[in-house]
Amino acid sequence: MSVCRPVRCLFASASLPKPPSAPKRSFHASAPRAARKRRAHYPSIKAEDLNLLNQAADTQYPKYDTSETTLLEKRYTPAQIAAIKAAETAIDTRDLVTQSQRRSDPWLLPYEDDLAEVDPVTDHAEKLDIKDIPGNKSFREVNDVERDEAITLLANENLAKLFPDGIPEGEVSEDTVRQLEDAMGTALTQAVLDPRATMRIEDDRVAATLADPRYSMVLPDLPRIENRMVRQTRRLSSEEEEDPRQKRLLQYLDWDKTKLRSIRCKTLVVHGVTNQTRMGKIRSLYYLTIAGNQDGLLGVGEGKSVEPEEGRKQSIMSAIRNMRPVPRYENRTTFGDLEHKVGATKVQLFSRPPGFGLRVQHLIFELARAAGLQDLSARTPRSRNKMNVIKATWEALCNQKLPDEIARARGKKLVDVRKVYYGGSVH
């Protein structure tokens, strides 16, 4: 063995030529890690961006001026106003900006923040005693040209509420005709049971109490008057011959035709049952009916006959007098895995992401589209009755522990930072 071979090898530059590898197949379509770009978990905000967000913030959440802090202080008490300012002060308004959302389920608020606002189906006036009437209260009843004045002056103030922009002309359709006609009776109406056209006060001040309706038993703003047993009973008359059970619904629930008929109903379970008598065997058919407005409120009902149609309308009335709102995480989803027991059958169901479908069966299939659900998968690993099933997917939907609720037990603050981690991105 030459001696030189092993001292060019090592004084050599140039490296052997490695031999060639044979090319690796790949099996998945995604591009390899190390061509992936990385991205940041969350944006970098750079000063001109938060200088955007701060004009953002003032625009949308203007600070109070003084002209403003001497009007809330004429509302409220100076230990309110203190709270106020101190909310204001520890709220930052970039965070609202970044992170907050306005609610938009159907259990919001008819205002939102102004609660110290009367409201006509939240809040009641306080009414007040005659002490409490400043100045001299002496009074007499006018005559019957006095009243007809009166009443004519408080008619046509009423009718000015009801149309600021005046009382239409020309061609109208016959919807604003009778609109007019109703509106004309109920001012009339009005303006006779208002106590300013039976008696007349010379002190000024004690007449415009009388128009307060903190001291009428009968308030004078016309929409206290257009009550909700007024519009169900004018509409209810002007209606053809209908089910007096879905009359007595329609009454109950405070709705129209209209909104009845967007409920999605579909019965899931019919089986014959028998009732053993002393006059023998009596044998009826049970009904077992799902309601949902696919938005949120899912409803079960049951009905039991010995005529097919009466049974089975008495589970969809049951149905949609039952329903309750479904918490959804995103308009889509449960939130987190949920599992519930009814007699031998269990049924567990599980969140799913964006995109998954609704993997369960044909029951829980029409549960959640009924009530607006689009993703989900389920297991029914013990007992498969159909009742039972339908009632555990119903409670489980139902009785879903929500993240707000968790973190106020545990005495916890629970913040959204979906909008900070992934960019405003979120669905």
Contents of the next structure:
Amino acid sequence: MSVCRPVRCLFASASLPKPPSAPKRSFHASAPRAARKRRAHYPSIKAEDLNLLNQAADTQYPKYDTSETTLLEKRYTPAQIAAIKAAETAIDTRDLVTQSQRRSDPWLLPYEDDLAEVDPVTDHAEKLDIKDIPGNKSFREVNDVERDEAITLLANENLAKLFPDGIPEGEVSEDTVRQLEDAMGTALTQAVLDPRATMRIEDDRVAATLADPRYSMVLPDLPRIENRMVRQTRRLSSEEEEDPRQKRLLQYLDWDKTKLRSIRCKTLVVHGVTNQTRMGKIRSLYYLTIAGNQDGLLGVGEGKSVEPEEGRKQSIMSAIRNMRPVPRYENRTTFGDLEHKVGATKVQLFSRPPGFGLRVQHLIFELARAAGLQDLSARTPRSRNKMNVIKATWEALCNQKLPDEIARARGKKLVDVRKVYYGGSVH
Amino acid sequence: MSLVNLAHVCSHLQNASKARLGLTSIPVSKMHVNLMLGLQREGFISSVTLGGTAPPQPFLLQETVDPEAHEEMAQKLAEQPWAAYPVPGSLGRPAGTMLEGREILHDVKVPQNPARRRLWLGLKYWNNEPVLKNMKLVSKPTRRIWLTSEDLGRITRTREAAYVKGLTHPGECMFLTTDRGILEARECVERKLGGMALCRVY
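Any chance you could show the form predicted together with its partner chain after that form predicted on its own?
The next block holds the full complex; its first chain is the one shown before.
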């Protein structure tokens, strides 16, 4: 290797012709990529220009307008209003749109409430005292003439309320006459009991408080209570003509028919069984059915009867009755790997990433679909007895150990890293 | 350092949990002590005490200051906080004695003979279930497994590495012996340490 070679190269470079920038001859019939004009299918608009996020944030979380701030000033002290304003400015509403999510942990409040309205069930009814009545509270008792006038007026008012279409006139049937007499009696009694008939109040505002339920000594009407007892005694048109077994099931579950219709049932195992007696063999059919609402409820039921339909119905009813909650991670898979053994059958269930699918054998597939699991894989390394596989899977799914429980048992803080990494927007 | 004893400890803890024992004992060795302290740090066991063949006296049965005397002492210390510190030995008292607020040290009777010492562990239960349900060796006496911090990173993210299955059960822990002592796998990943895998617990 000569030392002067690089020098020669330097000298030579000036005289050498430069290579053409593009190859002279193309080997393809179509134009090369650079030559083609690249056009987008739609004009590209910058995200800032589109302004969608800002609009969404403004509509979902609007700023306080002046009327609202005046209302707030009536309610809160200046220090509290300053705190509210500081909190409002500290949180970017766009962050609320993109990052915030609803709580889904087991310790969330059992109801949804922004605490803006008074709920008659959970909150105390607002009560006002005699001190809250504005104006002059003096009144005087009326004389007989005034009282009779007032009673007539009030009785007419009450009668008009009972017959909004006008009092029937002309030839009327006996029923109507009796109804009219009853109504007149009622109206008159109401008018006599009305305080306006016996006393005269000077101030109109004070008179108005008589009709205000907040001043009433008596508690307001109890709200309609939705509970089991009320629902059982109430008759719904949808509950008519049903078989007694289903009726009992609905009573047991405290459900109505529409809710029962959303349950998916599937009979997975059918086989004949025989009972050997001294009279001979009694053949009957065994059914194993699963039931699930595809949203975290799963049940397994068995039925056996000489009549095939009877046995099937038994199994369906017991499956629905046996439904138990299945905890699901991100509403799609299990919390970690599970293992359960029933008899000689061992079932291993493995949680899988999103989009993995249900790569499991057919029985476990049906169970997972009924429970609403979407990503799962499984192994049944030992016996694959159908009934035991189903029972073992069901028990494994229902008896999962939740991270919250583990954290409490160990006294440690456990964090779902996936949830933190994706800012909670994982499902 | 044989792992045979550790294997025995693992099965013993599983058996003791299944039998719902509140307190159990294992033979003492430096590795056992450090591993049990690691288990306590992770919340699997409630207490680790060195003792003899008989279990150590429970806290409630040990001698305590009665509440009135405790109150008096607290008042006196509030007025004269310096009474909590040892005084120099010039005033007729031996050096190092404190006037008040002496810490009560419960003496656990540890036998002189090391062969008679045992390590007493308090087991934990929650919701009628043992907290420590499963404890298995990873390295075996005949086949030790050393893991690098990269392997551990993969294992703690539930992937398999170096023929060791990932930590897929919820709340599963793996303990390793490293040159910085016995540490949990996630701690090793944090400190970029490798080591010999001992056992996995959940």
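Each form is matched to the other, and the largest set of C-alpha atoms that superpose within 1.5 Å is called the rigid core. Positions refer to the first chain, counted from 1. All values derive from a computational prediction rather than experimental measurement.
Using the core for the fit, does the CA position of Gly355 change by 2 Å or more between the two forms? Superposed on the core, Gly355 moves its C-alpha less than 2 Å between the two forms.
Does the distance between the two CA positions of Gln190 reach 2 Å or more between the two forms, the core being superposed? The answer is yes; the displacement is at least 2 Å.
Superposing on the rigid core, is the CA of Val342 displaced by 2 Å or more between the two forms? No; that C-alpha moves by less than 2 Å between the two forms.
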